[in-house]
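Here's a solo chain for you in structure tokens, the form predicted alone.
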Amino acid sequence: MNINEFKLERFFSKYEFSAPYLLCSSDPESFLIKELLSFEEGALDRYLNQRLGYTETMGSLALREQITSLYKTIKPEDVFVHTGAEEGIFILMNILFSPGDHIIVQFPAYQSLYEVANSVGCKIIRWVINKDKDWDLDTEFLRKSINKNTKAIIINSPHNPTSYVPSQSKFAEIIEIARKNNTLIIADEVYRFLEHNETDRIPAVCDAYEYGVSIGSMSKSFALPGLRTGWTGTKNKTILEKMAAFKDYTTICTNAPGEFLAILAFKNKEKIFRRNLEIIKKNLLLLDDFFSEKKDLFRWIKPKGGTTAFPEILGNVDIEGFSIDLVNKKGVFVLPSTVYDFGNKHFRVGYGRKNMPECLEKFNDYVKNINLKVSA
């Protein structure tokens, strides 16, 4: 397989563990074993019985009844477990493309939603969100793109990195769009649950669409990332059965402590969506601030879901030279837009840490100090 290099995950690999303020984080302030295990009486014992063999390929039934718990349609035979939102990308897109299919993907993107169906041979369409009408999409272009030949439709909601949420009408007419040409749509929503107002929130494509395909994982809303826990849901039966055979050819079957760590979090799911909100809208509020206060120097869309924002700096400013300077220089870490091969403008912040005010008061440091002017 010829692949090319994961460019955000190479840029990321070189600060994530060394910077000290991490600014661009796409995760919520992640959990300690020991608290999800306080969430009930008696769990610590029988996670320190908890058997280490091999669990089922397609996750244990105990999990995908609770990860059903997401969804209003789906059932427990719909769902498939794997490591991490990832492998569910990777394997889908190597069981149902073929070279010279036509795939149209949101774009910006994290790039393994578009680049494992390149190393398979597709035509790739970039779907690019209106950074001036608050990050939307244009559906006409979706109208005009769509062809015999495309294969699916690839979106994220909330999206990584600007936050954007459809509307439920936009969301409707991507369906709509989508139902007349019998195009499946697969849709990123490791996001979904934490939008900050919940009346925002769209339906799980898997749910609205009878050819949709919805991508979720433990590492987002659950803010339990160590677990590598993701899965799939679907009511196309072949897709998932051709992702369990060529899941043998991965990792086999997901881990069992992660099983067993993941069904205690979905018990316990409204409690965890709760504490994240609260430290992402109070973060919100201090970013919002910030922004209101650089509107010279940056250009600012509030965010609508998810934990990250993609503001852009104004003015004649490399903006990868300047995420290396910052880092460098205060420790500062954000992520540039030339990683996501989004021009050199942008740069992502996360809001779902808990420290992410001492990052904040670094950067603005960061920003004084260098008395970052643009022209007029």
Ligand SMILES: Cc1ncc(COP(=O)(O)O)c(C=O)c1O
Contents of the next structure:
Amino acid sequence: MNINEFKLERFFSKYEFSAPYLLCSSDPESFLIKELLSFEEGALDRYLNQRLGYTETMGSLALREQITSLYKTIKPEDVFVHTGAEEGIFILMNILFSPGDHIIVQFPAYQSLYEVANSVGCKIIRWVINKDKDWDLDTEFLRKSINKNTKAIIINSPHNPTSYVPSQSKFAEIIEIARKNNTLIIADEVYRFLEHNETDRIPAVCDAYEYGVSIGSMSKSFALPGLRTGWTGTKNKTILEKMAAFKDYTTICTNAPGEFLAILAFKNKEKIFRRNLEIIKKNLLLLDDFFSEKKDLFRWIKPKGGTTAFPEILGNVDIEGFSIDLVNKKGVFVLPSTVYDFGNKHFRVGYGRKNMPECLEKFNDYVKNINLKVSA
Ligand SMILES: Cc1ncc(COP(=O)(O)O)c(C=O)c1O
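Beyond the form predicted alone, can we have the form predicted in complex with the named molecule?
Let's see the whole complex now, leading with the same chain.
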């Protein structure tokens, strides 16, 4: 298999565990194991007695039952558990796509959402979101681009990196276009339930569309990326069967302690979502103030969901150079748009971590000298 480097993950790995001020994380403040265990009496004892055997390839029934609570029409047999969303994306694209298939993908995107298909030999059509329309998706482009070779439309909402969420009517229109063409929609919904205003939440695609495939994860909405637990939800049994057969060659099954803790987290999901959203909303107020005061330097589109935003730096600054200088001089890590293959002017900021205010202060210290950098 020949696959291009995952630019974002390679760049991240340089700084994630060395830079003191991570201002671009997409996972909210992680929970401690003991915090999760404290949610339920007797949980510690049960955890210590968890057998470290193999688990079921599809994921345990208990976990799949919990996962169905996120959906309206999905049953445990419509759910397949895997190691993070990432394994699901990898397997899905390998079992679904063949060389020459067309894939239309919302762009920019978390790279695996198109790169795995690219490695299979698909033709990737980038459905670029419009920064002049608050990152909105242009459905006319979709209508014109879709054809009989189009195997799937791939969307991600709330979106990494912009946190864009389509309106209910736009989402319905995307489904209507897909339905007319019998095209699959794969929706990466790992940030679902982190909409800042609940009324902005769109339905899960596996509920809303008969050829819809939803990908979920414990990593973002649940703030538990270390569990490495994700899932696929779809009513298409063939897809799930093929995924299970492929997984025999990747991880066979997910990890038993992870399943135990994931079930515990699901039982307490309202508490977890509330806590994550509290941090997010507090941080967003600060970011909003910061960027409102610095309109001469940055263009800011206030996000509607998720944990990241994608401001643009104005003037004669290349953002990759800026980001590297920033992390070297101040230890503040932001992610340049070059890792998304989306020009050299945007950068990702993350606002799900408790120390975001401190990171923002350090960022501000650096930015105060921005005029010097522009003319340098
Ligand atoms: C949109 C998107 N999909 C998938 C993933 C991978 O998630 P997981 O940690 O569940 O593998 C990420 C991680 O950043 C992401 O942002």
